[in-house]
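One chain is shown next in structure tokens, namely the form predicted on its own.
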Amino acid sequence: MRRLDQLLSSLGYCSRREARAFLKQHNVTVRGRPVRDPTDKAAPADVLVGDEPLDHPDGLLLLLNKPLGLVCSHDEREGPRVYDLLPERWRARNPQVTSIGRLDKDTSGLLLLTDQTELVHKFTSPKHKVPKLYRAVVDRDLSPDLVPLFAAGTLVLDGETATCAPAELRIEDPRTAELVLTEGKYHQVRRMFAATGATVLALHRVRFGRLTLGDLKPGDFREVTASEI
């Protein structure tokens, strides 16, 4: 049970302030029975506004095939975000909702959203060896000495001293590969192709654990089932 001003506020419908005006001017119902007062607590799944039942009281997961352009960063002085995307109600939402892992503006591809901090963790954590496919173009032939250096786990990046995890690398033509990570260093593929003398010109996001993109365009998302996951 959660005060409706608690509530609420959670899921974006308005802040907790503003509770007793949202309850005044929409049909908010527990149960049946309409509420005015927002210090009143009641389950979310008895709430309905306006004849609706809530929306997402269990959080969300998303997965979103990133434009290129867009930031991963809620501050909007970085310009255009991946939450720009969203319904503003979602945008709204506390714990808010943020990309688990990031990818930079000039990276497209699978991105997921959560407001619960337990899938940020259970994605991210280094333990858990998610695994996270990319498909990298680069600006010279690629030698299929990489294929070996990567997967040996012994790769250091520029300004560390911690070895890279071992990474499977599949070379599809001499300058496109695919690249498997199980940890997510900052810039890490650009990072990993930069220390080959490689420049990375694009790069794409395939995979992230068993999730894909399916058929899902650019600036598009879907909700994430548990047992997707």
Contents of the next structure:
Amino acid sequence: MRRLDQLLSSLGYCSRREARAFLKQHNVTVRGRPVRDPTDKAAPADVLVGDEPLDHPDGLLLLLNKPLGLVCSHDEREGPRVYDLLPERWRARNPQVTSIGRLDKDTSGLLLLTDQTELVHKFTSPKHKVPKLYRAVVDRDLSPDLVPLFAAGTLVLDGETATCAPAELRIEDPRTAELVLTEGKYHQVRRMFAATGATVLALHRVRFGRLTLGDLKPGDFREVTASEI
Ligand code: URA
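Write the structure block of the form predicted together with uracil (URA) for the protein whose form predicted on its own appears above.
In what comes next, the whole complex appears, and the chain from above leads the way.
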């Protein structure tokens, strides 16, 4: 059971202070009975707002095809944000919807978004080694020697002392490669190629764990169901 003002504000319907007015203006019922007191408690499944069940009371997990040019930061000063693609009510949720790991502004592809902190941990903790597949286009021909180099787990990125975990590289054509990482150091793909003298010109994330983009277009997102993760 949760207090209605807490429940409605955590799901982005209104602020806690606005809850009393919200209850007055919308037909909110608990087990069919109209409610007016924001301090009343209810089980989320028993609450209807104007005949509609509550919007994802157990949390959101979204799979977005991130377009180029958007940032994963919440700070508006860093540019247009991936969160700006979401419905207003989801943007007002608390805990807020955040990305699971980050993609750079100029990286596109599969990005997971959630308001469930335990999922952020589950997917990003180095312990879980969730594989992430990237496709990179680089500015020079890639030597086949990079395959064993990346696989060896001995590569040290500029400015770091720890080695990168073994990574699987498949060279598709001389300047395009797929790379599977099980960790997520800052700008890792770009920095791994930089360590070999190549500059990444385009970067796209194709897969995250078992999840792929399917036919989602850039800027589109869908919900991920529990059975998919
Ligand atoms: N590695 C990068 O360099 N950038 C990303 O956005 C993701 C992985």
